[in-house]
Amino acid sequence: MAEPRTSVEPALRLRDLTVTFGGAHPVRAVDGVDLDVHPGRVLAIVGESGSGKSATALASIGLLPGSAEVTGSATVAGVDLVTAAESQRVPLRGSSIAMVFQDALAALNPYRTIGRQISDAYRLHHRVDKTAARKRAVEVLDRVGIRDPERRVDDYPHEFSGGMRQRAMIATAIVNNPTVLIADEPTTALDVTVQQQVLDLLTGLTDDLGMALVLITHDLGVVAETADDIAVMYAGRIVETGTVLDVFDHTAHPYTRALLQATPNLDAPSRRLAAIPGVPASGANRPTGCAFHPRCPFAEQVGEACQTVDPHLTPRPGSALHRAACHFTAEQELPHV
């Protein structure tokens, strides 16, 4: 993991982001999130489904529906994509932030070929011809390791693997050498061996390019192995963050807990995984107070204020990046279990 570099300027820089998406009874997807990724750092963002992760990323790069209100600034190179025009925001998009999507299948378009899909997205960024745009195809298909990208270039995406397809949405990523790189559950529906591969390679490319990585994902030990940073995200907010060994071990937030403790270990196969109880809250159903106290097993030692007062991100001891918005660790640690 690389060391913090809270001096550097981050490449990706979120304030007070918000979302609501509209109708009848609109809904706070996130809500006034926080974060700064900084250049050749990992930042993973997990939590369970619902909780914003994904719509934190699309307003990050600005590709939420019309439908979506958004507010509060999301800053890359200078330009803030929230408040930005459509014709500023379109020419960051691939140079300076881009974006791996869940589903490779559905996201490339299966009437073009690999290697169009490549070049079309260089071409957008960068004056040249045809050729010169298929040798960078090649190139980038080559370094996000598909065999013999002279020949596959020209394939169409059913003839590639699911594998090669997050390798081709990888290549299509990075061919314009972004500073920020988003990848929303990129090893989704992949077996063991191939999503390792794909994480080695991600964290290989923010190595090698200096690249900002936002890496979501339910998984934590992808996060362990992978991210330099994380941040737990509950009902749309941020309930900690910290250097992952910050947050692993020295867990400040009762729902990062739970989220480990239902983890599999496979140092104790025999242990039982513990349930989180209840329903997670979403942005149509939050509690009043902390979101996570309806499931929280030490909501009854602080009383009324875990009901009624909402918790801000407030420092750890310890450590400068190590920041939980809970009632319960503001006065003492979690309990060892």
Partner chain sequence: MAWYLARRLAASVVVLLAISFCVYLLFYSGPSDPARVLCGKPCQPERLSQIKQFMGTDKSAVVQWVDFVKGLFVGRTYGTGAEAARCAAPCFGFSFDQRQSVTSLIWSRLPITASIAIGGAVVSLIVGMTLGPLAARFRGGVLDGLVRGGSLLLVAMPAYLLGLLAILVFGFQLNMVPVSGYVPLSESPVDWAWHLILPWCVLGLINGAAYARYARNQMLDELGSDYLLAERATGASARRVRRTARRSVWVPVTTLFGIDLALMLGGTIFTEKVFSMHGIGDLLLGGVSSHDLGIVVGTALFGAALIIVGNLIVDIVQGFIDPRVRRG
The other form holds:
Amino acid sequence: MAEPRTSVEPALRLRDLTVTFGGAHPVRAVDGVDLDVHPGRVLAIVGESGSGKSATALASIGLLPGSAEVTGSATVAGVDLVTAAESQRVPLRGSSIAMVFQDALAALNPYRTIGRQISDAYRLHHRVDKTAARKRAVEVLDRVGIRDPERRVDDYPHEFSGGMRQRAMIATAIVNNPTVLIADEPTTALDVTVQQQVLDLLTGLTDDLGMALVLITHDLGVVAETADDIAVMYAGRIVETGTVLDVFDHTAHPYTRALLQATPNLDAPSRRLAAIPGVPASGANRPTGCAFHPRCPFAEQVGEACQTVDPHLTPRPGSALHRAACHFTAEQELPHV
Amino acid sequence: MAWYLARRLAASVVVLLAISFCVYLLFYSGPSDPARVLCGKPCQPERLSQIKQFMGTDKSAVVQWVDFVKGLFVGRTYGTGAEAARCAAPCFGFSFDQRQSVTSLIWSRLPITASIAIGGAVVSLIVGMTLGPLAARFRGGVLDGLVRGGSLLLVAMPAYLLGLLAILVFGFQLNMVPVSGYVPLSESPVDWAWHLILPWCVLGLINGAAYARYARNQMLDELGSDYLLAERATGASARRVRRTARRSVWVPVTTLFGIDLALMLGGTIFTEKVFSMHGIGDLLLGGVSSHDLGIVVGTALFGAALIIVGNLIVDIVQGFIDPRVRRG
Amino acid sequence: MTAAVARARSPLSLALRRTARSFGGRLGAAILLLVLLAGLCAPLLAALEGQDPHAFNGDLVDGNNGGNPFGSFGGVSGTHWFGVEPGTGRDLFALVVYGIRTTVIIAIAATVISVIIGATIGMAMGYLGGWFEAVLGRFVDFMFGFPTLLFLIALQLIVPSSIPKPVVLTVVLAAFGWVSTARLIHTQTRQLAAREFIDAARASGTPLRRVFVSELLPNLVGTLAVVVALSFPATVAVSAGLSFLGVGLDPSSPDLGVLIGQSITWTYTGADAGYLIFPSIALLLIILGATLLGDALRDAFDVRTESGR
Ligand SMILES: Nc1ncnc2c1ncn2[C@@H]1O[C@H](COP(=O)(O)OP(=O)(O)OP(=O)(O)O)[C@@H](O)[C@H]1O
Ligand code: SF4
Ligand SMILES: [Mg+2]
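What's the form predicted in complex with the partner chain like, now that we've got the form predicted alone?
Now the complete complex, all chains and molecules, led by this one.
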């Protein structure tokens, strides 16, 4: 794992990113998120269901539905995708920032061959003829580990196995060598054995192409093995962030601690999160003060502040990037259990 | 694919045989005796049995069905000697009233029904596939409201009602178009189309409204699908993604279209009646009023055969446009 | 087991409330109620007008002019609210309200019978499974795309004339109408049967009838409401259609389909169109009202029916 390269311009920079879903009861799904993702590094975003991971991802690539109001900035290749006109965003998607979805079967067009979908994506950004695009499709399929790509390029999605489909979707995403790749739970739908292969593929591509990879996951075991940096989200906010070493070894937020404890054994084959007691907060019903206080074992020790004062991200021991938003750990370390 | 086709074909034949068997049991062991109808009121017993023999109704329903199936494949001859009547394959039965095979009767009526059905189907497809996706595109707008309200009204509207109203307004009040009669295409293509314009519009509007509603909802489903979001993530413009969605909508619409067309070819009964055109539907109705069992059973079975063949064709076409169906 | 019933009841009232709140649902119910009431009170309304649907009034039509009614708008007046029928001079208002009555009674009877048949078969398919489900499933699929109308017409030929026409029509409509109900109920039952409480009932050896009545039915109430509301207008359309073609009720019966069918003759005489407009509006209102209500119910109960056709 490389050292943080703070001097280099980040490939993706989120500043005060806020997403509100409109309607009768507006939901603030993402609330003031700041993140930097650097070329060649893997940032993992973790958090319970509904914490705003996907909303953050879709806002970064400018693909939230019209019902969502987005403020703040998401800068890729010098362009702020939040404020830019759609005509400016379109050429950046796929070429500078690309995305891999959870369910490859749903995310691939059932009526078109894999090769067609990859070469279409290529031709959106390169003025080449169909033969050249097809050659490129075969090349990328080979790169993502599809055996016999010459032949499989003309297959339809339903003719691929689950793991191969996910590889094919990754191929569609990387065919234009994007600088940022967002993978939203890319392995959740896969068998355990295949999961590892797909993760290896993603990290391999990150290294080879110098991409910045944003890996959204429920799985802290995956984080431990593949990510360089981590951002823990709760109710639309980042509550702790830093390098994986910082966060795992010097855990500075009770929620992160709870997540880690709910993960029985980081080396066990299936590492879905066990439930954390209490009801997860969400943008719709955000508690006052620290949103985690109804579930937090340390809230009582701190007292009033947890229920009334919003904690902000402040530096914590470890690397310069390690920060957490918690009144308790601002004063002292979390006691070991 | 060949194996799949063969299997589907075999299944279709079996289904058709099963239907015809049920129909024969029902119709030829029932109380209605076609021989007695033909014999007339003062009916000598020997004449009756003669007629029965001629028609083949002296045998049991099952044997008659076997005769029918044989006739379908190799044709058959009714009666013997000078009176004998030949019914060539595929023989759908014989009208003793008109001394003609049902097949030739259907054949003579088919151009009319086919003109109405195909034209109406094409109009409905055009109406549906332009308005539906447009309504989806401008969801909640004026056009969407019109399409939704209009399709609700038109889907509720029986075809005969709209036809009569159209005759009343465009034929009589405005005196714009002919209201009845059919001119063969070979005689004058212009008159042919001119006489069919009202039925086409009536069928086209009613079925087109259903298509428009279906295409609209399908389009909205598609536009919310993951794979179109993924396509946008590769850098496709919103416009290009809509085009992809429209293409996807064609897949289920083609299926509907094929079945509807087959159903209509079996007899556009209401339209024919309203516009006084003598197609297959009219043939069936005439058969009912003259108690001609041969015509009635023959036309009904012909309609069933069309649907089965139509289904088969739709399945094959689907294999070409929807890759997921293709593996046999 | 009562728990299952209780669980089913509250979503039911919720859905009904949702239906009552939706504009389409309200409008549909209002229209339907109005027209049904008119049909139900047909004798009363006709008496109120002071006319009888069967009385011929030769003096009201112009024999020298193709039998067109005297007076404007087809003879609309204080005594003949909708005017009179060309040729016969029968009172149109009385004919229409009696026509609604006939059409609606037949359609209700046919719908009820077909839904009972369809629901029973659908539940049996979903619950029993196995070859029973496979065979009937094939059959239902097949019937679904069948040229039913042709056979409805053909059947007229073999039905003995001793059976009253309305009865024949009802039975025939029901016999062909159960298919879509069976299909929908089948899918729903299969989903329910996969749920534990049905499994539990089956495992504990509860008799079939009890499972149907006390476990399945309460959970299918919503779907059944939708099915009834949506197959009623379809039945109305087909039944009126058959009478229109002359293969349903006798031409002398006061029925909306018959009335509209006879209007073909008058259309060509160029008489004022009241004879077509009034029965048509009545028929359209029934179909439209029921469809609106059915759509609202379907949305409220979140039942997925066959496509958007
Ligand atoms: N299109 C939408 N309209 C309204 N609310 C939405 C929409 N999409 C997401 N939300 C809400 O935004 C919040 C965050 O959703 P998001 O999908 O980002 O969660 P997530 O962290 O990705 O969860 P998961 O792990 O389940 O994928 C949730 O409360 C969700 O209900
Ligand atoms: S701020 Fe208080 S409630 Fe929130 S995590 Fe820290 S200790 Fe717990
Ligand atoms: Mg998500």
